[in-house]
Amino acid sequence: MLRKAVYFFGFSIFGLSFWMCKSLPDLNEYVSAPIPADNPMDSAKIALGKALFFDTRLSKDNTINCASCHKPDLAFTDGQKKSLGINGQKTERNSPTLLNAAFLPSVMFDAHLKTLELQVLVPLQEPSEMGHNMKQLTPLLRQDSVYQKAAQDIYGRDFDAWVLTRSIAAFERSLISMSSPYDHFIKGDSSALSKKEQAGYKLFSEKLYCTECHAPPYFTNHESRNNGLYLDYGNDKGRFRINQDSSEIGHFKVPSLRNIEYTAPYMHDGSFASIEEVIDHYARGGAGHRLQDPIIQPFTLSENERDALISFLYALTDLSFVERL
């Protein structure tokens, strides 16, 4: 059964020194986290990373910012099946979670971009989405004279994109989420999963074989398949259309299931609303796509079985992060 817990957020920004007051996560928290040389993780960056993220001015027509699609109380995602960009566009693809982002070897659904660096410059200048251009954007930031005063400070250097996406990209990696149920219940509190929850937790480790795509601890290998979401990919192919290779049509990063309790709709296009039209598919063996992973194959499950293995994936909800916000 769903949790009845609702979260709301109340965000105004009233001058970065405020943010920078607020407390922020334990820096310890990143020690495992692959942390880029020439981004070393910091409080002042992260608190102008932050104030970065929700300011609309990032947008061409200040309408929207990157919490417009990465909202906190939905887990960093929104709800929509494929997110709205300036003028009302819709964009190409469903709005994953940042959440845990410090930790994957690649970014986006291709799985193309290495670092959250890279990945930031996207939205900001894709015409569907933030529909910026960069040589217009830092010019304008660097007028705030908070933006360029932090610039001084943090980086030694004029508000410029290095200051820009360095910073949001270590607000990003600041969103550590590894504290659910099932996290403390490894970790040895016995009583911490629920019997139904340990026995769906068989079901997904054992019966389904789950793991092979959605390995603990992140619920994810971070590759890109082909999970026979459709028989025919049409206009979208996935990894297709970063190398042209015919063998990758299809190909999206495996997701994690973290948080998924809050994260709907499911797939790149969001085109599953609940958790269980997602367990139909698998159920189903997949739509049977010529690429489709081999480890897709059609089973059963009882009424007891299904309920247990959807009682499990929400003991993965962590939104102790919300504290820290």
Ligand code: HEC
Contents of the next structure:
Amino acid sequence: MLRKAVYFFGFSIFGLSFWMCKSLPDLNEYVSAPIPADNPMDSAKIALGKALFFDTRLSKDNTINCASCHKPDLAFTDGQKKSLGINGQKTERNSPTLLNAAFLPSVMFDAHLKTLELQVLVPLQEPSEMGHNMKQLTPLLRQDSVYQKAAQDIYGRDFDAWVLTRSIAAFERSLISMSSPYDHFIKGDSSALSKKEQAGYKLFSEKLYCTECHAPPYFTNHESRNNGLYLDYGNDKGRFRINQDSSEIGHFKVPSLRNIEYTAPYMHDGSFASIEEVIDHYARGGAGHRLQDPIIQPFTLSENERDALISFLYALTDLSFVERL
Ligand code: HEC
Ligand code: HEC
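Show the form predicted together with heme C (HEC), please, the one above being the form predicted alone.
Up next: the whole complex, starting with the chain shown before.
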């Protein structure tokens, strides 16, 4: 355990100085993303946020970091139905992608947290996730001379919760993934999508009703809806648990479909292992919960159409950021 901690310690120091001068994301790529006035983007801040994102000291027993559940090569998800926190504890939900989080007006499946800065505190302090607390963590990280110096240089203050939450949020906002074959097609490169993918796009946006909720360009309308996953939502009633408003039972944030090829299993609880299962769900017309969105109705697709729809969904993949990391 100690060796592991020391390794990551060294890694983060090396990584920080390395990242600060090399392979930074192109600032022009996220100029259009909304950046809060009190947390402007800058390269040194993103580099610090990145080092923290991969630092296992953020968990109580030094075993996991943010990337344990948000792995870059899985589009910042973890491939598990429900993520595992410290001591092998099962969390309540499936890990969502962090790509394009910069565009989210609210985060979490309950769509209730307004900023990425605030969100950082949740996994950090949640006993079943990283199980740490800010009071103990910040003095510990302040002893890291690289972090302390970066805090002084960037924010003009000692390393603290303000520095930590802002830096991680800035790193997350740099994770833009908007350069898929679909985007090239929309920008005028008609060869970017195959005939089959174009047919799938037509099905997705015209024959079916998917764009009502998964609207381009983000492939989400940023609302929370009941997509009829269950007849009875059991213990996890989604957004209902925030306001105890019974009209919000079964409401979950509409997730983006970008990079869906890499983010299985699907839904807030990872209950669908594959895209095929997701399409079966919608084709059945949902489970028929009383608050299910009326847009969702049964449909039939031929084998070819189903194939085309899936190939279109896979044309929403842009993992180029992995090379830039
Ligand atoms: C133990 C696994 C785990 C760890 C560690 C973890 N997360 Fe998550 N993360 C999740 C799960 C599960 C959710 C969904 C929670 C929910 O919506 O109720 C989530 C949600 C999020 C979201 C909201 C995304 C959205 O689309 O709404 C952000 C942002 C995020 N995590 C960032 C982080 C950061 C930053 C860290 C490190 C400080 C971190 N996570 C550590 C599992 C984890
Ligand atoms: C009424 C709004 C609505 C419509 C219409 C809709 N969806 Fe969804 N979709 C959702 C919601 C809400 C979720 C998340 C539910 C959850 O987490 O339990 C979701 C989840 C998904 C997911 C899983 C994403 C992930 O990362 O877990 C896929 C894939 C998907 N929808 C595809 C489609 C397709 C294809 C169509 C058209 C046939 C469609 N959706 C129509 C609201 C909608």
